[in-house]
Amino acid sequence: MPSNDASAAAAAARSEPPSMPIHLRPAQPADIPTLVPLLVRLKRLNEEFDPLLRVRDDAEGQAREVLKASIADPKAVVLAAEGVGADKDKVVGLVLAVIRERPFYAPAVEGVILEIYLLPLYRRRGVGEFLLRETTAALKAKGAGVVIAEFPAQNEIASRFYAKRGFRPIIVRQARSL
């Protein structure tokens, strides 16, 4: 029979988190020629949920300046994943939100994460499931008392992702092309 100190000890292993295949870290101006590419790449799944999303020539350049304004916003949460190990030092995926004032509801301030975007092989791994507890975290502290995720209404592997964490739809958005 182990001893109490031994329990104790595996008890305490069993309890802690898996090792996480990548490291997160506030995105730097540097950052950016490397997170452009995620960025689009995002956009370009995006836009085979739906032809409404179809992605602009001069995505790059976009996703270029959404991403400088955001790394300055003193109000948005970009986060870089590196990978760890052989992805030492690789950024793999990608994490942007926003605080957002909410001025007929309370709680009054809202984060909403517009982006998290990880490379296939760093998926089902648990990593998304800590990109959002970090996420919130950081939202969290920015003051938002409620997080929201925004994603393609068809996007049903995103829909099923928040849905297991707890998210539920709460405002609908249509649209049509002209």
Second form
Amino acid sequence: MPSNDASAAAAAARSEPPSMPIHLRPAQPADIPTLVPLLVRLKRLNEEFDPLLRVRDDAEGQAREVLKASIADPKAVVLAAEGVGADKDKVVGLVLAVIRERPFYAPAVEGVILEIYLLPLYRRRGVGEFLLRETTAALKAKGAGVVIAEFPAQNEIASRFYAKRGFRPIIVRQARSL
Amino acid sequence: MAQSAPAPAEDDGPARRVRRAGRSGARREDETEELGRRAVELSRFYAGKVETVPKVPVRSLRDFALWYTPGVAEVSRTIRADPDASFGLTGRWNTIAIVTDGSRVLGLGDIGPEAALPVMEGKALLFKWLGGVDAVPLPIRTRSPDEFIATVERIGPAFGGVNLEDIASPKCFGILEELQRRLPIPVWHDDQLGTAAATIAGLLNALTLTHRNVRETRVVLLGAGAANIATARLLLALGQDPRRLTLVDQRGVLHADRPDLDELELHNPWKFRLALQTNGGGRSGDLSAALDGADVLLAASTPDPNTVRAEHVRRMAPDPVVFALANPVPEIWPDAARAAGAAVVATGRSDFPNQVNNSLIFPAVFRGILDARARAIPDEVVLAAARELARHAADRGLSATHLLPTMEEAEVFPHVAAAAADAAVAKGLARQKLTHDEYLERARLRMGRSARLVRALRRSRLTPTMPRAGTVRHGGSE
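Counterpart to the form predicted on its own, namely the form predicted in complex with the partner chain:
Every component of the complex follows; first up is the chain already shown.
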């Protein structure tokens, strides 16, 4: 039905479609205790991909410090996704991105998405797409001319997610242990 | 799931259950060992279970000018102009590949492609005997799902269908999905679809018998392997409310907050999806928690009679339905389940009433879809077969001990075949559209022909008489 398509398109154009099961806002220092487990969960998932991504024993403390510093940093974007309705006030997702200079390349400023994590129950409902769109907008507002996503090379879910949305590999990082 | 089983066990009370279980367990072990010895001996004697037999007259070598060159060139030209003509001008219409990577053979695990061959030959024999289907055993040496898929895709032109066999979960899900997407012929994985369809057929009748409907029934699936993941999918296709479905695996209730979900999304997206969709009550914990007030338990998990205990069944809703389908030993003995209040019990064994057996499904389904020369086998076709099987049991009168036809009721199978063919036509997937009665007649003929063929070969001594145990020194049939 064309009228439904039109209203769906209109809804998508708004910053938070009414169907979206989350509310997205900049993270506050008070969110840190609820964001830490999400960030650690994401890092533990990365462990699956490579032994060089083994999570350290002090990961929780590190997560706390990284989040604290990033929330205070004007060159970082830290977003908290809250549930809606009965899950209001429950943090269900996290975005962490930073602005970096590019001394040799144009555009001269890049926005790098370092972490996107969403609790499983909120996946496959278009939330990830929405988080990416909002994060990209926030990075652009901070001057980024290019958006880059970083994730483990073996993470095919992330690969597919970004490829579907126009991303392509531009820099490869390879590693070996010493 | 097709099992031979020891002599029928009488229905004695729970007090004698343990003793009987112990005794039958030991007897069963002896018997299995003896059957194994005999199977090796006969395999050596017959050196294979199926062979290629000409189906055209050969009066003299001159006939090869028709069956082979130069005459055959015109047949090739016809097919070149219309590849689908291969279904009518060659044996493709009735030939399927039984493909495996040998990664999960019977209860033997990952034994490799050569060791899987005798099992695939046995399956080919079943296909021929029960369904009149020419099946080619094809173990493939690769561990990579992508290579496996590519190989099967490339051999597709020779076949009217593909039966995936004994492939480990979860890779079997991706392989089935991808091959169904790529090939213009039906692709079936019996450990998923055959078992699930037989389960659904039994379940439909169990629900009727206990005055329930699919939509409102609370179902617990114990075990989240090939069979139960497929059963869950078919239940949802039947209109089951996903929130009333709860899966339980070794870690307990499958729910969206489980810490292993991230890992599942990577390695088993099918189970991951069910974790998000199901368990509406937000249950967590073990099997007991899942079964609290549940109407139905479908167990396809660990072959141990203490996997499900009486107190588990007692927690269920009044008149619960219990399917304990692990083989060779069910998750709970039927008399124990009944003593704990189960209104209807099914197992995977032929020595108890209500055997949920995939052999009730796969030969008939293939008969039907091959006669329709179907392009695919969507869930609707699978469900049509399950419903038809259920209907035939219902026509003879449902009871707690009569949920499903037995393997002896061979007259049922052509009806299941015709139902599958009809469903393929209804979905617009049939290359050969016939009426229901025509499909039924063809299925009867084809299925009956195998028994006649095997008998004729035996009577003419072309199939040597089975040697007595212990007398085989060398192959007699090479």
